[in-house]
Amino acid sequence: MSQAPMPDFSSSVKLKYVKLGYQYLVNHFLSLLLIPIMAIIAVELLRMGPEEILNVWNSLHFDIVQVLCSSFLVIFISTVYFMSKPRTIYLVDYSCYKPPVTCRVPFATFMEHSRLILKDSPKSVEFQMRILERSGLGEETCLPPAIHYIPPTPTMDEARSEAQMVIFTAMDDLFKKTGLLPKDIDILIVNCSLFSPTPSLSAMVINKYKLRSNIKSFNLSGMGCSAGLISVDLARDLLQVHPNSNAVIVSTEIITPNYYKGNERAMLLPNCLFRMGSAAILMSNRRSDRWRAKYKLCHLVRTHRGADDKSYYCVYEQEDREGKIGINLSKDLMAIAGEALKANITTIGPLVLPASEQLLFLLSLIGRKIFNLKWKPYIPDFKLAFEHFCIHAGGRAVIDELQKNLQLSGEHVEASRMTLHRFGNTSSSSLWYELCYIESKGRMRRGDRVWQIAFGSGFKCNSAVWKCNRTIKTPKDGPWSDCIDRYPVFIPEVVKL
């Protein structure tokens, strides 16, 4: 019997070597440049000997005006410069909410409720379990107790209830973690897009820490689940002008008050995918932190295709025909989510990715607009400015599409895979989760680059670059605690329920 030839990968080995030899020579050009200058240098200096490098020096004059006023033009230049320089802004720690197990829905239970709750409408029942079967959500998502009952009860006082239990517990872990004092808070940006009470939640967590009276204090509501990195952008800008000072910001979405109770199709999809969670992120200019902070924030872009009308109603929060509200997914969210990170990456690209990525994604532009040739947009390998994504984990096909359009291995997308299966779409706060996992699995090293991110309504896409600031120890608790050990896990495509 014959044997197929074995496939030919000497061209594709040399390929491989000729792309690492261009990328390196284009990103250490200027060093490469120098070395024969030095060498240059140092031979005319061998050359001259030491009594002539003595006779150069001595004849050299200098005037003490000059000196003076060259010393002071030093002085002046580098005070301006580092006045004028941005604060650097710490991430010192964060913590995640786990929610009890007296929570969890497996899928059998959601499915039961379904068919209680919707008895007068299989269609629907079954459109939830088709759903469910493909979400890539895992069997021990979380949701409210309000939301347990049948039928659920979305009061304000059980909404109030799961805001309770979600931001107090993170914070209490945080002050743990930290050892920050309430007091001690300068800044605190709450953050939840569908619960906005009055007093408003940012008030709840200072009356329950009794913070102090000139608190700067900012609640952020109907920002989508980008409002994560929105809020971290506010504790930034606040940063630059309020010197030694930190930020405490709460990222949550409370699911009790937005369970869709009606028919429409585009209205359930949340209903399988959204479940509970926070999380609590300390950040500092303080250069005292600057030791035992995790991160150093590098750079944040913001995008915002509001003006677009078809991003601005694509997630959209209205009344079904029978008066029921819930939130309206539309079937184009996917493109806009392409075309919103198109132009986020366009701007944060420059920013992150080495030169020789830079030159062909130039290159590849110049070829196709000025000179028309029919080549395929360069999609530069953003793996070679990043060694951990953080994606965020708003289901199974949004996470899909970034991993086809990054051109990203399993391996990158895994934390953003498993925080959707663990603990499902928890909103602004599942970035947060996929960092933790990413430190739970001990992959975490100093100088380690981060990209997260979000995607939210309006429609927006927002983008954080974090710096490792120190190697991070795998974590003895936290929301991975318990079950870290067993991921990542395979996820089938359909889930026969």
The other form holds:
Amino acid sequence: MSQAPMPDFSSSVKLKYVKLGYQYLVNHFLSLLLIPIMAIIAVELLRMGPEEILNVWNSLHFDIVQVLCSSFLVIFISTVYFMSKPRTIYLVDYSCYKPPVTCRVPFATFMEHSRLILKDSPKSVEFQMRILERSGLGEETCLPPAIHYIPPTPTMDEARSEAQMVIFTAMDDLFKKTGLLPKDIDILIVNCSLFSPTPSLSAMVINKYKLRSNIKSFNLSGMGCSAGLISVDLARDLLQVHPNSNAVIVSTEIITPNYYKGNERAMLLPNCLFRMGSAAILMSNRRSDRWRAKYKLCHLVRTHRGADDKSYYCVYEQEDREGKIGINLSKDLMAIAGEALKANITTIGPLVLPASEQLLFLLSLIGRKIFNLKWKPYIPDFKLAFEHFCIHAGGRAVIDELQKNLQLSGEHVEASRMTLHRFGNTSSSSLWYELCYIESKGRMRRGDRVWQIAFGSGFKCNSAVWKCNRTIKTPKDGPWSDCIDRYPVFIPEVVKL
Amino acid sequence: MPRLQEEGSGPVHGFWMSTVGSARPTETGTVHQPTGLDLAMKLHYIKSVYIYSAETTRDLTVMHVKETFFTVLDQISWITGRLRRRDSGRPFIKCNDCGTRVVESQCDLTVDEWLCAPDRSVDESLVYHQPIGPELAYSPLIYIQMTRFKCGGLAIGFSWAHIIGDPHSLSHFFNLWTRALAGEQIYFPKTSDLERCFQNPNSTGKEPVSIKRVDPVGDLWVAPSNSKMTTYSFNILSGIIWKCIAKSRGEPEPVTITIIRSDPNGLKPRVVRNSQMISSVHVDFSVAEAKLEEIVKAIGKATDERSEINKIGESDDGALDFVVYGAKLTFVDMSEVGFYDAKVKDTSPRSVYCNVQGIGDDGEVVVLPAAVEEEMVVTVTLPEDEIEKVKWELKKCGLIKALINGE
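For the form predicted together with its partner chain instead of the form predicted on its own, what are the coordinates?
Complete assembly follows, chain above in first position.
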């Protein structure tokens, strides 16, 4: 009886070793090839003896012109190489906003307010309760002060004051951490999808901190939850063009003006999931920042599925039957996210996957497409390419879907799940809260690679790959400092309210 | 939900509702079990108003006030929970951090103009009150109203469900708030359930008379009263009022009264609970004819009925409904309560008003400390048809100089 499980175990162990052996062989192919070559040369040299080597050397007849030309050629080629190499872009540091406790919204409070505001639509209240029970959010997520009123008071003033509160606090914290002086900022990018006043939020920042008049400022609005990585892409391109510069990115979403006041179910979903949050990031291309920077940007891949109608309409802002504006989320959202991710992986895979995985993928592709063999499509093992994953905490379903598609373990998606639990869906800044979680847990070592994946309306899937530049000590302050010891928590499938 | 106060008709208007709760989350599944004494008081509510002058509170913003409440409620988060019923029908509090309701309003008068009115029952419009129910699970136990006066003064009014605690608890809670506002570290000890029981060694074991069973009110916790109750107040001492009421009522005279005062052996440090001493006085002489000394002596011999009330409150596993204030003519002695210790910027409030909502038909008299030392404020709540006769008796004694309503 005990014999039956043994063969399975031993065969799976054998398979594991075979896999490891194959990976080592393919990934280190060139170095493995070099060993026998070096061995042969060494043997030859030893066989020849020192006098014979000197004879061979003298017979080569090097004259001064040849030597000079060859060295010029070498210097010229290396100069061209170094000049045309893209500048290394560093992420010096970043800071995430921690909302005050007065903004906390426990489940019970949210439901009670909902019942009072939507007292004429008990079915909508029931729907919200079911969403909240399964949302994966915790009891400490925060909404801005205006939304705490019954009914909410979303005036433009309140929206601006929320923007000031979240953005300025994050920026003050960033200045303190990095020692950056406001007048030294060369590039400023602010992204906030749903609140775009005049003057813009970037102008608001420039006004508050008295930034330079020749600053290159940009304000990205309407680009959804993936706008954070779009800002990073923009910063990278600008830092390639402008030498010796730094860029400050502010990613946030202002909740106040966008709280849906109607009772259409598909549009009530964002009310249940979106919460206050923001992040301020300092990026630089200066060589002097090489030592203190936390991360190096390796790759950034943007995929836009807007050409497909279904993808375009799946997150759509519109008026409901009563004329109230809200964001309509279609039922196909998960399927569309899966498609977008596949498109993104197709581009990023070759850039990051080790040769062993790429070879297997290629063989599987050849087998299926050319020879029409009935093989399952091979899903490359991204766990070999990255140590940490930051999946946009858009909702529990998104994280579940990606965990399944990429075959990730619970620990890989822990940062995303715990960020969703503690802070809710903070839109474009959620990736930074997740990165902060990993650092707060003391898991970030020098050389670790991080993959940030963000989804957004349009439908877009953007990924960024960072490499950790120095082992990061657990931060003393930050949004996770007072609660990191309680995490990870077990999040039940359904929380009984 | 119907409001028990008119909106916008008086000088107080503009009600913006929000919620404050505790700073940190309570562990899921935490509950608070009320004792029998707590359950006996469930149809009553304490209303209390603290009025501060403009110099003290002009710079105090709404956000500041709310932040301080978060700090205090963090220490005592069970009062922000909501009621549920067990299968047996016994109410308990689910500690789900739902919060207390806060109402912000404006008043068109200045603090001085407001305090001019000799009848302090106008303070009732500075308290936002809603009874618990009809849905227990969605009824806050505490309502806080913040009214900004024209001059910049502030009034903070509480409607506090008696099931949580007595007026001393409410005063202690607010005193802690003022200390937190001043920047002090505050600390609320946690009471174990055992410390909240009352064992009276002199317990006679018979039924308490200070409590009256009423018909089941279901989930809408409003004390049924057959007469419409009104409240008037004037400066006078208590005890004499019993005599006047007795004279005005004629037959049958109220020969049994309930005296409610603070527990002389009260737990230190203070916590939020129902711990006030509920005692009854029974005389077998005619109060209207008797000498004042005899009446006062009888009041001194009041018998503590708390353990009996606790037992009767527990009976039927807490599913029964009772009335305590007003079951018999009730005299509440709040003169020892530290209302004026609630100092903002080291200044006591200009005026503090406190009364009980949901009083039974026999009426209630509350004696409060006044802002001026050695003075007392008395609030009398009686059926509408009795109040005129009582006022006339009190005027006859020479104890009220001028009657209200401009007489």
